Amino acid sequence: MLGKFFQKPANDDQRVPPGQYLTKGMPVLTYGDTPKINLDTWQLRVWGTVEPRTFNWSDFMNLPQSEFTKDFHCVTRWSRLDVQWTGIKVTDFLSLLEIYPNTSHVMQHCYGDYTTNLTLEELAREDNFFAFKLFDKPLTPEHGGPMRLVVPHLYAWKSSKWLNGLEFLDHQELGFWERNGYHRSGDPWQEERYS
């Protein structure tokens, strides 16, 4: 029994990867506490084998915004289609920064001291976005609020809440979940779950 939340998808449906089933809702998944982010103090820092920026709130709302419809699949099996979010996308951001030559990879570090890894060409996708709202009502702290990462093409956990800091790598280093036993590149149409 799947229950009121879940659905099996239909053998046809082609947005859905193998093993998952869909939801209605946005389940809540986190490891640890939820932290509470104040956004007169929050901030993204960037450093590493880039020239070393931070970014304040108003930094990141005077970038242009953008609405985008993805579907969402998280690694414990559940998938959302047409989730509507507002955000800026990550290839404008990056546009700002000098990165260097030798970059691969990029550590995301959130609030709470969660990590999680991506190459670079991951990130720099142009259908992935910071967001800040979720079906048009600011994103709260229980979905990554006030911003979080979203990589559709990629299980939700590289899709890190309460983003605050991106560390770029000339090599691959595993975050958080990846240290604990989860792939390392996490793509929901190989079933990478788990290493």
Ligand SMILES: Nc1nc2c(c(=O)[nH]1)N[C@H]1C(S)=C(S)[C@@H](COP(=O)(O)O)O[C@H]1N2
The other form holds:
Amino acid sequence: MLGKFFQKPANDDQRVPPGQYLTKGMPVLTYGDTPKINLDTWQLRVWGTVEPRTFNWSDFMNLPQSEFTKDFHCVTRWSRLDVQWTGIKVTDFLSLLEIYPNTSHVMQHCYGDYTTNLTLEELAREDNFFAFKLFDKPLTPEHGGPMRLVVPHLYAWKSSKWLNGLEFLDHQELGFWERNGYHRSGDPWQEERYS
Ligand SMILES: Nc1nc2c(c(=O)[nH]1)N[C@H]1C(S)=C(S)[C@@H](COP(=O)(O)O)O[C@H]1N2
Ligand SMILES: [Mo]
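Form predicted in complex with this ligand, following the form predicted alone:
Below is the whole assembly, all chains and molecules, this chain first.
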């Protein structure tokens, strides 16, 4: 019934949110096509209730880099423990910006037009990062290469692959899945799957 990719959680129980099964692999989950991205023209833009800025790939790679080991929970019920990433802390990036005090929410934008919403507080968590390596290899296009966001404390649909923009907002707007029935917050420990 569970299929060969899944096993029941054993002693990792406390790390597996309710209603999730462990997988040992790293499934690919994308709505639509994988965009083709050229590093020479790659950009990460910030706009909205923030001083607008555009970062190119070399600007971005000059930021301090670290390794992260985090669990990854998809709302379709698979969880993968101990995923190893290399990336840049979101808080380090945010410290470069002039975010206006009326900011309450942030929309993630991507190559390929996917969007997903967060509160500023959820985005500014210490354990969030922009990843460009997965298990020590450059992030492949299907997993979001050259760069994706990882927000480990929420369901993985909140971790945009091919991120290219952060839109700062003074109100909440809903992203792609959130407009299509997913929960606006997406905390796996509260099983915030659907709205
Ligand atoms: N741009 C974009 N980001 C996305 C998605 C997507 O379809 N497009 N899918 C999300 C979902 S539902 C999940 S579970 C994770 C899957 O990441 P993976 O394919 O690297 O495992 O990416 C998230 N980020
Ligand atoms: Mo997902």
